[in-house]
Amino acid sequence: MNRRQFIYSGLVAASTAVVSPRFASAQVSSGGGRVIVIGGGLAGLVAAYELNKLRYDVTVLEAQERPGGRVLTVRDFGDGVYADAGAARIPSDHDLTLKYVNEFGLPLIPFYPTQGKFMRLANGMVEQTDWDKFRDATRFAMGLGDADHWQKIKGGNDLLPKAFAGRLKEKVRYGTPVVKIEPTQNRVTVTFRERDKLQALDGDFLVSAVPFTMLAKMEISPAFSAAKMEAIRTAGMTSASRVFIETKRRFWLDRGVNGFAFGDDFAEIWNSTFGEPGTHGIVQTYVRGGYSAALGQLSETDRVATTVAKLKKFFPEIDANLVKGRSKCWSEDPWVLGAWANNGSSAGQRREANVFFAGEHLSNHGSWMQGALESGLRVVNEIKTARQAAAA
């Protein structure tokens, strides 16, 4: 059983108990105070979105110039094609993800095809096969189940965080990395950098929705509890990388294969343009752990060249059709320093005064959009409860 299967099978019941998808419909009769949210990924966005509905005065501080965090769709390819570099698949049982996809009217399309042959390596040789044998080959990296269990957002998965940000509008402030948090029992002050100037913002509550790898870089004065500071200090992130190879056309269809394979280094190989219009193709490789770390040691040119060489086993026509390649190694992303983490301990989740903590690393669905949403909604419930207790 792989890591994701274990997390899901062992803790899905707890997830349902912690957060109800129906929470989004709750309302209160008056404003709840000012909430500062650090991080414009899905955890921070859903918290801000729902708190805004509850008439809290919300401000999201996002260090980057875009929303979404690790939900990133790469669009700088030709012919209008795109590929998801972060969160890519949506399982059919991830109710919170599907709830917001539906709420924002985002269309879904299948992630995996039901036609054409898949490919895998068998004794070092490429074998064309059906879904069942392909699924069996990938079990070392990812448990897949049935093909129709997996979907994606038509147009790119970043349309989901963009939809949240679109509803929040000017409440999301981009290019505002936080450098200091000053919590007191009833208030919190956040210092951040905006246009090379330090600014401060006071609030009644703070939602920290950034990975602990980023929180560890901020000054916290006075410090959180010893248990919290230890959880932040020791947090680790799994390495994962994607390499995207753009081709002039989707030549693999000529041979009756659908562009999905399982290859060297336990790499999942996806036809990222499956279900997309256009002529150009994108073959994407997805590696994790030590294989990702090794790839990250290479130059961009060598990453692409190494990937193309390995893909030739499956796609011998790739050289003649090559347009360009590019990579995304999450461990070198300065705003994350990794792909995902699982630090869902009670110390990691527990509030500190009026500071609350969200993120996929503090959920029962680590590494998934579902986990980020789940944690964000948990924090909304916690703030609502804290506000009611203070008013009693």
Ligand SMILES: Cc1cc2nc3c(=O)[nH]c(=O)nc-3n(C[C@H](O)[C@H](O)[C@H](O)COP(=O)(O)OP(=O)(O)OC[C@H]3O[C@@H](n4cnc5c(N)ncnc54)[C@H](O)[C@@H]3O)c2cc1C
Contents of the next structure:
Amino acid sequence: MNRRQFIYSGLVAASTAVVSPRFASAQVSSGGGRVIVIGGGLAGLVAAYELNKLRYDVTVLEAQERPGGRVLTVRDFGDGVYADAGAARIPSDHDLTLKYVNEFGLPLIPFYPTQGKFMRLANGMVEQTDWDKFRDATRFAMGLGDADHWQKIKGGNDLLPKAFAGRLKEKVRYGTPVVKIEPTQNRVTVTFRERDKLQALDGDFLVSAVPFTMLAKMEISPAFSAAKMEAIRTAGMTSASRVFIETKRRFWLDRGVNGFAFGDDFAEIWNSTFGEPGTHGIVQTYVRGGYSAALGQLSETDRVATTVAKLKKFFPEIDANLVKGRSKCWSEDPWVLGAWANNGSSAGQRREANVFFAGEHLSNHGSWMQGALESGLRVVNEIKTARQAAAA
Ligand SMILES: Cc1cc2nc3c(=O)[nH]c(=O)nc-3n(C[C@H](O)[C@H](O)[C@H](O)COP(=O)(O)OP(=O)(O)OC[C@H]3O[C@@H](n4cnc5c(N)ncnc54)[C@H](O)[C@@H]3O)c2cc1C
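Starting from the form predicted on its own shown above, please give the structure in the form predicted in complex with this ligand.
What follows is the whole complex; the chain from before opens it.
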């Protein structure tokens, strides 16, 4: 391998890749074989968790310093309140999400209140309304099927990926972005960066559980099939953004509204602190597509100011109660570059040598935690089958 091959995204690798002694010793295969998982979002975590149960020797390489990817609970507000910036709602028919929530003993609470009035715009004017009309208005942004029974995890949805990661312990390696994949017929080598040094790790199987926008940045040598490379190259993501406005108290309750509304720009407006202890409130707005892209063009200060101005229609008291605001535009998150995949292809799912592919973008429930979990479990079965075929 020549030195040029170690150049990735402007990083000039002055060092030669080394296999650390820690990894070298781990290469002695265990019962099921050694599996490297790229990405510690729900797809990668569930695959690692189930393969670990089956006595495969798993290592998850996660670029960030936390598990969960797009399941992110923001906790830097006062008074102990928090809000989910990514996955927020769990529909009642998402059996896999609910299965793991139950397996880890995580408590669920309703996402939508049954008390108080909702709000929506009618001919540009704010109208207080009941659940049915609010749900119908919200249908413009997304189908709220059986949303009467949608739930969230008490304490924040990031407790789910944290529970997986807690079971896997040191098998999840944080701050280890993968930069190169080298698949051969029976094995695979990945190169990742850790504390500015490149390291290599060998495995029997590799699970790629990163969005294709991230896979597109990795060097793949030799390249996957033409169909797979095309699926990776053409992958697109939808834009979605959240703005969180923290308030000194939940003043809206004084006038019998519950803090949920449907506003300008097809924005869903949520009282994220519904069901949380404490007195501070968080009003969260959620925009998608072009509205999200436009918001992303603004500075952080302007995102907050624009959002507060729009929220005043529903919450005239907001200025007097404002603590602070902050935003999360998923298109600018360097580890995903979007909110969810807006296209998928069967070529995307197909294995390449001993490399297997998971992630919400490769599932029947794209843009949901359920999809990420479903894809991770599919890959577990594919690896089991491949292992059995190799042993036969
Ligand atoms: C705004 C928004 C709203 C949503 N709302 C809901 C909802 O209400 N309910 C619901 O169920 N779902 C919702 N979702 C969808 C849900 O969050 C995702 O479908 C799911 O979390 C995706 O999981 P994943 O494992 O496929 O990908 P990710 O969570 O993106 O995980 C991929 C992981 O790979 C890591 N990574 C990336 N590049 C590298 C690299 N080079 N090397 C190593 N690691 C790397 C990332 O850091 C990340 O941790 C929402 C998502 C968003 C963004």
